[in-house]
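Take a look at this single chain in structure tokens; it is the form predicted alone.
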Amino acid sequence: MTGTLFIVATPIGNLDDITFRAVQVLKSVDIVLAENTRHSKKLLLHLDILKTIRAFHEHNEREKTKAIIGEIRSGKSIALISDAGTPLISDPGYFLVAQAKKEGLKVVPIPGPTALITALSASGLASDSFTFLGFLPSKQTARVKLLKSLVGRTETSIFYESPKRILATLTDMHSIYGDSREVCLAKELTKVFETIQTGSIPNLIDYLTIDQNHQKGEFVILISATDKIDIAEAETQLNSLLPILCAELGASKAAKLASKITGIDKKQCYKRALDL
């Protein structure tokens, strides 16, 4: 009879966040596996738990999951634990759960904590709808890139970043989204220090800049979403006016003007600016 995979959520911050049933699973398992050992054997010393503790990280992911997988085709229940929320999300264990689905194992989740739901759920953004996207690239260049696609999104985006680029990556984020852009700040979520900020890019940055301690922990960063059009109320302006405008300034300029009133794609305006 094979064993499970179990992948247990441990808390972000404040230990008391852990569920009952994290705790019974990590008390019945044989193994856990813990990218640090020596933070998570504080962890299970807190809840009382005595359990062989292996470390799994993202360097030698890939050379442990054949065993492990092997471990639990013979019977073996092993918990999969990251340094603090959920497993997989910016963490390791992608390829070991991939694997295991592919040899038809049970992989069983144990919900809990994960630093982005949490921010997201006190930032005053819009969280019908949104997207995550891990950690920010740390080289500039792939970082603004980044965020200028992003720029039209409908959505919240969210992103975690290290306390050593945060203030780089606010002042990107200010070059490429100005002054109205609505964005949030977490860091030492669950902690006696926890702070969620909700305000404008320029007011953030001098949060950040009064005082170095502002930019110590690591940060959720969350970006609102670009306003939403009516399309049929869009349309509708963009058939008025864009004659109009033509008329004056050509189809090239009459179609970035019109883009930025009605805000239709500039292209879409400049395309229906030519069968004028």
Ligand code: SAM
Contents of the next structure:
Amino acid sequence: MTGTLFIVATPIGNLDDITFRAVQVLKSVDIVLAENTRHSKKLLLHLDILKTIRAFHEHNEREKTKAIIGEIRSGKSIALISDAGTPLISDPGYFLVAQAKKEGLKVVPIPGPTALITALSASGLASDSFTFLGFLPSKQTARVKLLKSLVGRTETSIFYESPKRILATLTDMHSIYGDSREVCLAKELTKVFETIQTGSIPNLIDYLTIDQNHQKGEFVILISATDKIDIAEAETQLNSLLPILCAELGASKAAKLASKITGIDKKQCYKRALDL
Ligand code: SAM
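Output block for the form predicted together with this ligand, input the form predicted alone:
Full complex below, order starting with the chain above.
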């Protein structure tokens, strides 16, 4: 009989946020794979579970996968957990799960907390459609490029951000999105200092700078969708601007300038310019 690979979600702060099923599975498996064995040992001790815990992290995931698959084939059941929340969500496990699926092994998810959904559920921002982009790039140039590419998005955008860069990121967001866009900062979710602030970017910058402690902890950032009226206005502006700019500057320069003025993606402006 082949074993099973369980993908088990664990708390993102409050240890009571573990499901009965997660506890049952962690008790029943032969091996627990964890990012940080010391950290996960504390969780298992809290749950009265004595189990072999093996290190499984981004630096050894590829190297360990073959042996783990072999163990599952030989009948062992294995649970993968991460330091917090759902494995594979900005955490290791993708390579292992992809290989296990390719080899026809049983992969069973044990659902539970994940910071992005916890934040979204209490943010007050539209939750019918959203994009999760993981951690924002740490380098400013790449971060600004990514944030700019999201200007016209019609769904909520969600990111993880380090406390080291939270203020710099909000400042970049302000220069790109201005004062009107609603943003939510969800900090230390399910923990003692949980704070979920939704407001304009200048208000959130004030919140972060008024007390240095406000910049500490774990953060999820959510950006509201572009207002559909704004998009319609930008389209109208583009329709009237583009022919004039094209006549003076040619398609490429016109598209660049039109994109700057309207906020509509440069490639889209260029395509429209060529179609004129
Ligand atoms: N696997 C996790 C999940 O399911 O959400 C995410 C792991 S990722 C390595 C860690 C990042 O998630 C943190 O830097 C932070 O951005 C976010 N995060 C995790 N726990 C959080 C919490 N309690 N409050 C706010 N953000 C949290």
